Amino acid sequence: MKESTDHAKVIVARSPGRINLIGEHTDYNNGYVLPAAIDKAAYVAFKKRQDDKIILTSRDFKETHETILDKVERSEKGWPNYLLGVVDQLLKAGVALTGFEVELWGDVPAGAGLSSSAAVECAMLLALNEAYHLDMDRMKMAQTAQSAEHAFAGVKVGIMDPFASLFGKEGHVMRLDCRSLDFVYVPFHTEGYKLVLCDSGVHHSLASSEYNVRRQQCEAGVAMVAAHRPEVHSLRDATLPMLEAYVAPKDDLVFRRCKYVVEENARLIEACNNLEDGDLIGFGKRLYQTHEGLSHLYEVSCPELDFLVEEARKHPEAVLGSRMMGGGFGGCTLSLVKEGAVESWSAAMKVAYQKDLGKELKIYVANIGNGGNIQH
């Protein structure tokens, strides 16, 4: 009796997108990041079947994808891969699954650098964990989502995105050490200010961008340093003098990539100190510095993102800091904007973007929320 009820039961799981306040492209270099979950999420409605058929439906794409358990493989459609990728990881780990039906929907804008893919993967993992009583802890889920993205989406992402989606806490950012996976919640007291996202409308695809190339360049820099300093295993262990001595003479491009990462790690620690001291002006300056590094040293910005940051600079009475956010080559800028000025500033940004670039600008206020959960 229990079995038939179990198969009829629909489990709804929610997992949010994320913003990262500072610490961009540091996660896969074993550095620090400072993410937070936001109040936009992916949702999965999951129901077991009694056969081996898998039926996936995307409410947003109005598409269905069908397969069977022993034929879980990448789809040309794209969106099913974020669901199938985590199933593939569980099957490879020897987890006994049945067929199932899943409906997917959400309000995390895709391609905006808010990690809609990790939100989908984590929602799916929460549902699977609940449906099959897998007793996976949240860190194991985050690592499984990361592996799924590597295997099925072909993007060598770090741990940050799924971690933020699962561990988010309202009113807090999380300082995560991507090497040890230790983390602390840092209260985010920004009374009088709002985090505002300007969506450039340039929809990056990390898989087809130079994301993996940047990762290889960082690894090349580490190898150059490690040849002289064997204690250096990642850019987390490197210093600027090491880069100047061992990387700059050999490869200026690799040097600039590595220089950005080493500086960004130091900047994140300073930014956390700013937050703990209530120094939002100092924190805002770090945001601008990060954008400079991402645009000129790491070269993952684009003209639209650079325009949005420069336009934000023209409003110092309203904005404390602004930078591109996410993997790059499109997506959003993140700006710290005085609460009373959000409406007028947003209107001015939309006018400027339309006038200079001929594009419509979408703007969201990002509220920090809780991590993923089962909806009861």
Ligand code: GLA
Second form
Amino acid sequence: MKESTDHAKVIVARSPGRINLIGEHTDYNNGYVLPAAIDKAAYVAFKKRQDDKIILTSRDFKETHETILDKVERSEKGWPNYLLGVVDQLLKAGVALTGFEVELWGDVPAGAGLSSSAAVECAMLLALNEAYHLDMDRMKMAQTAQSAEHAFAGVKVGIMDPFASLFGKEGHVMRLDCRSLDFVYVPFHTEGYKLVLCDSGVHHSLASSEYNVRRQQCEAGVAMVAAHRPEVHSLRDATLPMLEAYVAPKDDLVFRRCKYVVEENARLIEACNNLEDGDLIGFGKRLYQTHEGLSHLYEVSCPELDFLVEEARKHPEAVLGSRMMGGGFGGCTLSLVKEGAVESWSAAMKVAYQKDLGKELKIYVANIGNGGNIQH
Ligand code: GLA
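What I would like now is the form predicted together with the ligand, since the data block earlier showed the form predicted alone; can you produce it?
Zooming out: every chain and molecule, the one shown earlier first.
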């Protein structure tokens, strides 16, 4: 009796995109991150079937993708992979699923570095968890989404994006220790200021391959340090003097990558102190410093992102800090902007972007929202 009502039931799950205040490319180095969920999300409407068919529809792409439970494979279409990737993880873990139908939609801009992919994966996991009574905790879901991304998107991402999508809380950022997975909610009181995203409109094809290269370079640096200091297991355990002693003489490029990560971890702690003290000016300065590191040491920026940050610097009366956000090679910058100046500053940025780069600039105000849930 239960089964037949179960089959007819449509479950709608929602999970949001994310921003990250500071702590970039630190998650897969066992460091800290400071993300928050935003008020834009992916939605999955899920219904079990009595057979083994899987029918996926994307409202936004106006496309359908069909397969069966025994053939959950990567698709050329792209968007189905974020749904199928988590199904694949559950099947590999021995979870018994039936066929199902899913409709997917959402308003997280794709390719803007706001983690629309993690949002889709987490919405799907929330729906599967509810439909099959899996009793997964949210951290397990975040780890499952991360593994799905490794296997089906081929990008060796860290835990930050699905974590933020699942754990977000209105009015708060989260300081996550990616080594222990302990986290705290930090109230984000920025009265009078707004977090503004400038979408460069650039989606670089290098993003995923270069991301994996950065990860390897960090691992190479850790190996060089660990050869002398076996207690060092990740860049979280490394210090600048260690990098100078054991990495710099061997490989300058690896040294610069690792230096950025070690500095960024320290910067995040200082930035959290700034927030606690209500020192938004200090916090803003660290955003600029992070951008410098990402652009010159870690080299994951691009001319458009650098341009947006340089333009932001020209308006110190309006902007406290600005930096590229997320994996890099395109996507958005995040800027802390005086509320009363958001409109005029945005207009000036749009004009400058059009004039210098001949492109339209999309600007969004990021509002911090709650993490994913089942919609009742
Ligand atoms: C992408 C990845 C995250 C993180 C950021 C950079 O968003 O998905 O895991 O590594 O890049 O901080």
